[in-house]
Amino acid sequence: MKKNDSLKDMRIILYYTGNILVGVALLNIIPLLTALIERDAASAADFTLSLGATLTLGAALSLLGNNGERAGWKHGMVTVAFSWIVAMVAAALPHWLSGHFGSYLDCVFDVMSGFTTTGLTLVQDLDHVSDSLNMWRHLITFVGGQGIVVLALALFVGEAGGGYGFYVGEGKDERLFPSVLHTAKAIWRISLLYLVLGTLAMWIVCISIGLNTGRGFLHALWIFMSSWSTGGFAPMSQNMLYYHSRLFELVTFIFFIIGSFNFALHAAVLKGERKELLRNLETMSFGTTMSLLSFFTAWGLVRLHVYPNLVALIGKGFYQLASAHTTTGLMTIYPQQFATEWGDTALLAVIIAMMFGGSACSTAGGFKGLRVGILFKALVQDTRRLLGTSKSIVIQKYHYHGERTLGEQQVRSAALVVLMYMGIFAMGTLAGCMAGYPFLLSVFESASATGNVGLTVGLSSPSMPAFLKIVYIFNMWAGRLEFMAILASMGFVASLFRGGRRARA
């Protein structure tokens, strides 16, 4: 690569990279607005310190990069990769202010937990956080679902050349229209209609339960938020054992499980195709494994008796499931009781529902359902083969927003998919064994971190080693990216350390 031709990539990359962190800049407003109305100084204080160094940040960046050039495929790829970083590092800054955070790489876990959607959190004395913080950590999840380059797209790239690239490097490759910027418009559309819906309906349930309606709205907003992303986050840290309610584990089971769906599927929904729902392959996909995952729950449960009737057993067993297979991470436990009562078969089918996760182009992370679909269809189309005489011609059809026939380019990128996610789970399970938590703790706490779940067995805290923190960090991002973004950049990076050693010798 010529030093010219990098310097201009750098500077594309630079560009939308400030216009993404304005974005994540502006989002400040609604914390700040928030400690305004309860006239909480000392955060409204952080929230425009933030607000004012992110805007500044992501408009130097702009206008260090502008150069009138247009974003080609690498640069929509890289660019994505490295605006999540940077809007980590600084979106941890009211984080930090705020007092409730051990470290600056406390507080960067946290941001990276919610931006992607994974709930693991480090905060200390989570009871006692202003709303105004609650606010900005279930807002950032909430973003992240959607995405905050869709953010972006919406907002300020427009139709610029190489918006597919920004939308697929954020773990996204469906178009509800051939337009990019009509789609991330139309994610918005779909998330904030079942926001307005979905605060009203909690906020109804928050005042049944006893909660005034100043608190009760803003447990049904942050609630909400947490649920529809598929986030985990919740301002109180007895999680959803807080509101002591079945209705309102209910409302959040409802709303955890259409979240994890396509957003592609939503939209078919709300035109009024709803027989998508039955004969799309990602909820077939989805109503498949969970069953059977259920089953082998249930079994391991109630084999150690540890509910003791129908109602706890759905209520404990099948709500954390649920929760695991969407990636949500909400919990109606206490994460000891998932190391010390759950046993060993119950234990699995959970770690193998977060590595599953939820749909393709949704809030949800894991394999995705498309996925798990193609590759249980690939193995039915080659045993087929192997059935059939040599000279017979095997064709494997599914539906997925209409019908498709299975292809090889299809199963080796669902297949290639599953095994980098396999590849960092590994590492994540390598790194918690080296910091000396058991095994079978290490490999559930490595399935939340890399499929975005947020159920932990309590290894998550402030007092687990930095190089473990920092290695749940990577798979968090690596696996709500799904790669291709990461590894655009990491190509990038090389054809710059090669184009330098070029031009020195």
Contents of the next structure:
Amino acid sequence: MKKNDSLKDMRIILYYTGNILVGVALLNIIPLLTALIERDAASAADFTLSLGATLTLGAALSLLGNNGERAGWKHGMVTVAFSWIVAMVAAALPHWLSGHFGSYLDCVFDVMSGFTTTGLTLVQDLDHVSDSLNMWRHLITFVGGQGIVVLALALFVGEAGGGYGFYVGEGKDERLFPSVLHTAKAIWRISLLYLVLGTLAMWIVCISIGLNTGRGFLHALWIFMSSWSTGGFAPMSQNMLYYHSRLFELVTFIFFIIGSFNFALHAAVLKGERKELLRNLETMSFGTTMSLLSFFTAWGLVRLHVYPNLVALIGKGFYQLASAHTTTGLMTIYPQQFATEWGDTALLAVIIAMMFGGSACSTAGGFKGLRVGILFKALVQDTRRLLGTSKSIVIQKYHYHGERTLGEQQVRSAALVVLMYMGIFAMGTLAGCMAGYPFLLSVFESASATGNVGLTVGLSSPSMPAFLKIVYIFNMWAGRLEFMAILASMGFVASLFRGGRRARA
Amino acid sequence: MPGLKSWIRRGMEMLLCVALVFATAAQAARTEGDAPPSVPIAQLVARAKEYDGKILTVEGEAIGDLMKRGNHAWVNLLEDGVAIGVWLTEEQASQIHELGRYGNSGDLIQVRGTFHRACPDHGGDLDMHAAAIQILRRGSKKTVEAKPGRLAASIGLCILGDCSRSYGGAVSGKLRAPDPPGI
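Show the other one: the form predicted in complex with the partner chain, since we just had the form predicted on its own.
Now the full complex is given, and it begins with the chain already shown.
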């Protein structure tokens, strides 16, 4: 690569990263308005400071990189990986100014957890956090679920040349429309429609369980954002246990199940194609794995007499499992209860559910139901091949927005992503063990961070070692972007070094 | 013999006093022995199996919301970063005035009641059913003031950011190549 080309590429990446950062800066207006409405001058100053600093940084980057060139596929990929890191550092400023975090590393951990819709948190004294900071934390989760680059595409970037590179780089590869810009806008339209309806429904529930109108509205909005985005953040330290309501839990359950579905499936259902819901490979895969894992969870919990009746078994066992499988991370039990009460069988079922995750092109994380389904179909195909005659050609079909034939390339891609997930999951587990935590708990927490889940056995706390926080930040980031953007960035950085060495030679 | 009489009377009085002191001490000791032990909330959550179904005392700050449910209510008590739900009667709940939130410290409350690791009446929640509550200290409002340095910096940075963005937009207009047809 010539030196001039490298510089040109870097300027394009900086330009688009700057634009994305301006989008992140403007998001500060929502918590700022919350603080102003509540006459909370201290928080208002914090968010104005964050708005100004992020806006300046974003404008400076786009000015520095502005060379009038259009982005290509490669630029889109590298920009996504780079902008997620820059956005994480910038969006952590209000966290730091609030004084509720032990270090800036804890702040960026919380922000990465929010953007990736993981839900692990290192906040201290959450029960006394300002409404504006809670608004910021949940807004980050909501935006992260749809994708910060998808938002910037819809707002500023327009139909950039490498638009599809941006879109795929952010872990979404399903086009709802031929145009990426239209797809980005459609994703936001679907999410905003659900935001209005969902917040209204949750608000009614909040008032019915004893919250006052004002706080009920805020809690409804935040919990909806968290459920729909399969996030896992909550405004109170007890998470869902704070509300002591089965109705509240049921409504969140409905929203995080819907939120874990593919946006293409939402679009199909909204267009009246309801049969897709029952025939789609992803929903079939999710239904099958959820049923099997429910059986194992129930087996483990009943054998140990963990819960006194069926209502408790469903409310605790099934809710936690569904929260894990959809990679939401909302909890109706204390983290310690996983470790001290649930036993190995139920815990293992939850770990597997966290790894499988929700649907592709959704707000969920994990391997994704589509890949699990494809690998299962490939297994069936190979078994049929083995059992058939040597001359027979076995064609494996599956339904995914129409009938499709299983190809080698799809199986290879699915297997590679699953393999990479397993690799960083193993790295996270090893890091947990190196920090001195027991094996099973390290496995659980690593699966939660890698699959962007947010359930915790209590390892993720301000007191955990800094290196473990960094490993989990990396796992959340890599898991959310599904590796392609990260591999492209590594290749880009390597090419810069190679170019530099050649120039010196 | 008046001397002997008064000596006996004094002796009786002293004996009565000693008996009274002993009786009071014995009663105090018995009450002390019967009083349920006070357990930190974090310990209760961490060792829930051990305390399941026992009558205990917990102390903590009432936080968030007082959620009324029929003639009962839920309140959550926070102590050392760990909170627990307490199921109260309406009458007990009416004693709580301040709830801990941003800019507010809640009433410090002592609750005596039954601890449940997985409450059969409340969907398996880990909770306490209060038999009696006592307000140990009233909560109060806390003023959170804006720091003047931050205010000045925030205004300066917003102006700088806006100017940079406007300048960038102007430069971008000059540099940007025309869109290819069809996009």
